Amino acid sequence: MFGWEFPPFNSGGLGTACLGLTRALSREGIDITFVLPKKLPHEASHVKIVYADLGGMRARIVNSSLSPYITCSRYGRAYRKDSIYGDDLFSEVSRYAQLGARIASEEQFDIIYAHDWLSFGAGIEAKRVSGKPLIAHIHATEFDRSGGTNVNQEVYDIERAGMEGADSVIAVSQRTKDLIVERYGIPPEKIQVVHNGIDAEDMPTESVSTSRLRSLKDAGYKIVLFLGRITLQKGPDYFVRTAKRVLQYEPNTLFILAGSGDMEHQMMELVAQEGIAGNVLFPGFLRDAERSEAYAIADLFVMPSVSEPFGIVPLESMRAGTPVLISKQSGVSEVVRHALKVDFWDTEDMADKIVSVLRNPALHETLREHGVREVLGITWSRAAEKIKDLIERIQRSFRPS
């Protein structure tokens, strides 16, 4: 199994169901080596950790940290030929793929899998070199990751290659599956819809002490919360837009935009040119007992997402007892029915929603206690269940070559 990043050091979902999948996988009996990019320290006694830069070649991918969620526009190209080191995403991706060759002609395995573009490069080499067959996991396409403008062209190329040269792919949602087959030209009988889950050992630990935001709570006010990464494709902007709305009926709402990315400073820009920088707080990426307080204060958690393929914070939140308000243009809409559900551009009805929930206690209490019920359903074990099912016809159905 090749993999970008894994938690501890993650920078986003990726990661998240990386950890989630491979750990509910194991428990099915299915033995994993998950292959890195980079060595990096980790505590994951279930699965065993192969690191590319520590392969045959020597050659160290030293950019590794690079992220996946960035802007087509800022992935950069400065690969230099006279080097063994990458100075840029794609010829990170592209050393990552000749390691993954070289480490797949000294391991023993029975399947391939590639989480994402990133990795599809290694999983090709994999099987050209093993013959053994291979699965595309698509958490994310460039198309999401752009809101569907200014597609990368090369990065488009990578996934579809990926997916073309996979024995089987494996979309997080309906959603997505429909995406591939338009955009990509992908047989639909080829993939397969796995959608992700939440367990109860993915959530932040608790916090010691939630005095910080706490005192935001004692003071009166009502707090609602974006935690994700700040990009074009979790839309920032129509959160910000939003909070302004809000604010003319509920002053005493504070609105907290958690998280890093490429538009966070644009969008500090944008909270002052609205006249609302007093009622929004920028604390940057939250890990553990910090997320865990955010959910813990919040009266609501938005994702207002232009293209979510799915979309596992909202399921957190839940799973914390916090309210949701998500984007109909979401893969995680397909699993939940316990959530306000709103289109991203569509403010003045995400004002609404939100303005409701802030006003009326019972319907709070209602999505919160059905919430955290209905969440207990989606899990990695159920997701892990289906992906074994896909093991097990393609092991039948494989004929070496």
Given for the second form:
Amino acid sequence: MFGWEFPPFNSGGLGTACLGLTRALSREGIDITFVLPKKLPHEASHVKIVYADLGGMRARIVNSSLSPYITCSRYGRAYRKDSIYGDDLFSEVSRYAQLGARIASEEQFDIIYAHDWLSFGAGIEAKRVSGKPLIAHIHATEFDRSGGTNVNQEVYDIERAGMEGADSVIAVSQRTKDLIVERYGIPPEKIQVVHNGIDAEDMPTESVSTSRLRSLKDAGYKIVLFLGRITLQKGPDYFVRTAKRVLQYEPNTLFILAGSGDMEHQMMELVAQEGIAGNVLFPGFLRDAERSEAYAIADLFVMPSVSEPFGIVPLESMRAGTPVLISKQSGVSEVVRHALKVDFWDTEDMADKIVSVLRNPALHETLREHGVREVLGITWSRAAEKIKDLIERIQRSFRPS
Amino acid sequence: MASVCIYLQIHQPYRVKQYRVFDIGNDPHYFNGAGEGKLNNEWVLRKVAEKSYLPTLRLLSRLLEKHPEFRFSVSVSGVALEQMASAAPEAILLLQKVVATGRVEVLSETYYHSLAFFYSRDEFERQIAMHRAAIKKIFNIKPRVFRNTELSYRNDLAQWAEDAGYDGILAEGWDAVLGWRSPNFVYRPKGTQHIRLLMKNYKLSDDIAFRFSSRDWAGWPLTADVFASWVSAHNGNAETINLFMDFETFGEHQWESTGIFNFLERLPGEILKNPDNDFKTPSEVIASYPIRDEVDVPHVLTWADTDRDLTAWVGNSMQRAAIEGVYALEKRVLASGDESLIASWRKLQTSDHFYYMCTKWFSDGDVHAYFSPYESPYDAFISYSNALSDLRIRLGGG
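Starting from the form predicted on its own shown above, please give the structure in the form predicted together with its partner chain.
Full assembly next; the chain just shown is listed first.
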């Protein structure tokens, strides 16, 4: 399996998904060799391979500068002078693909599994070398990441080649499946929808008390939380516009925009421009304990994503007992019923729903009570069972040529 | 001898339109949803009239002409009558026509199809008086039999109805209260002397109301002769077979394409083929059969779902906050003397609002079980609580 770094070293949902899935697949009795790109110290040889024990699963760490949310421009800034890596993102992707071929010739396996476009090249190469079937798991497409504008043709081509070359494609939601059929021309019968999940282990057990927030809360402030990358896809601008509208009705509300991303400064400017800087906090990227503290003090979690193939974060919030408001343009809205749902562009509807939750303890309580119960049924085991069935089907039908 | 006693409920609520927090204090109209949507009450009423009220009433009218022995009863909420009068007046004319035969009994209920009995006895009595006045005006009838919203019932309701002078009252024939007894006899409510209790035969009623079009059901497809044979099978061990259901069963819950109208058309003839069967209205049943036993219902009984209680209306925190919120305004609303404000307040008491906030079946992922014009119970609550906040502002104060 060509995967990505697990929490706590990840920077988003892809690492969380890799962890949840591999753990549940291991429980289903599937042995996984997990290939992990990781930027190793300079003295390490560029093909140095490190094995690590990762909970019953063998991990094979490969020296590469790829990370799941890297973009061409950021790659250029970070690595151009680093001689062992590719000159640009695409040459690094193809360098990683060559490593994929080499790994495939060294390892024993029955199925190749690749998560998202950066690893598709490696997956295809591994398939070419080994003749084994390939599953391409789509967590997000270029259309989601770009918010539908400025789709990068090279990325698109790699995604499409990966899905065409794969024996089966897994989509994290029906909406992602529909997009793949429509935009990439992949036949629907080749795509299986497997929704993400969340397990008890995914929840941080400890929480720190950020006393400043706690004291504001005690002073009667209500707290509305955004937690995700501050980037176009996640709709932070709709969150800020909604905040402005909510504050007209509920001035004692704090909006927390937690995360980092390319729109962070733009959002700070927007907040200042709208004159609501005193009510919007930017705590940066939150990890584990801070994250669970944020859930604990928030009255409502909001995910206004413009395009969200799935969106695991609301499930964390529901597990923590904090009600959620999610955009209808998210895969998670296909599996969650006890949530408030809005179109991401409808900031009026969003504001109405936020104010209602803040004003009506009964609404908060009913959402919380049902949400906590509902999320217990949305697990990685459920996802792993479907994937195991798929693997068995592929193995039955796969005849190496 | 077994008498078939039919009661059909006609009701349409004034659904609250999408009413946002920004509308509070700016828009005193809660029920004027526009467009071709399920929150446009006039549009809904016209649609239901075309699919159900008009064709069913025409059919029932023909059946009354064809079978002099055919009888049934209806209860029509005041809010349904109001909406019919403006959106489908022909339905009122047809109702008047069938009632004028003297073989269609009209029952008594709360004008606003509310659960007021459980929250305000005074308001409950006012709504019954309003309904009686409307029934008198439209049909020139004084109802003798009472049925409460959603067939909700308790010993003290029967005691109230007896004191109010009713001859009979209806309830669900639920096994938990009947025990080994069948619903097919006349009973006396505990704590009363004269009033009679008629209990719904839910098996036979639901065969028509719920299972009629269900292909998973062993009885599908149900024909009138088969149904009549099930009724006749009770002969010798039953005096009244009480078939209680929504009027909208015919054409709305069960679409015309299911064959429900053909079923209804043949039903009286098939029932009457057995000389031991006949049709009776609730008042006729009460006059014809003696009390066989006493029934004790200390806790609320309704005709809803598998719980047969009020949890579909007040089972979660939102529902309780909403209904308690509306009744908490009673004194101030009435003291205002503002007719339109009082009417809005009463329209907000209609039980359907609380039902739309029910999360019981919403959890099961069975969309069809969530019978509501809103996208979710939460959306239903939000519009309702915003409208109620506006009403509070109209009263003066927050």
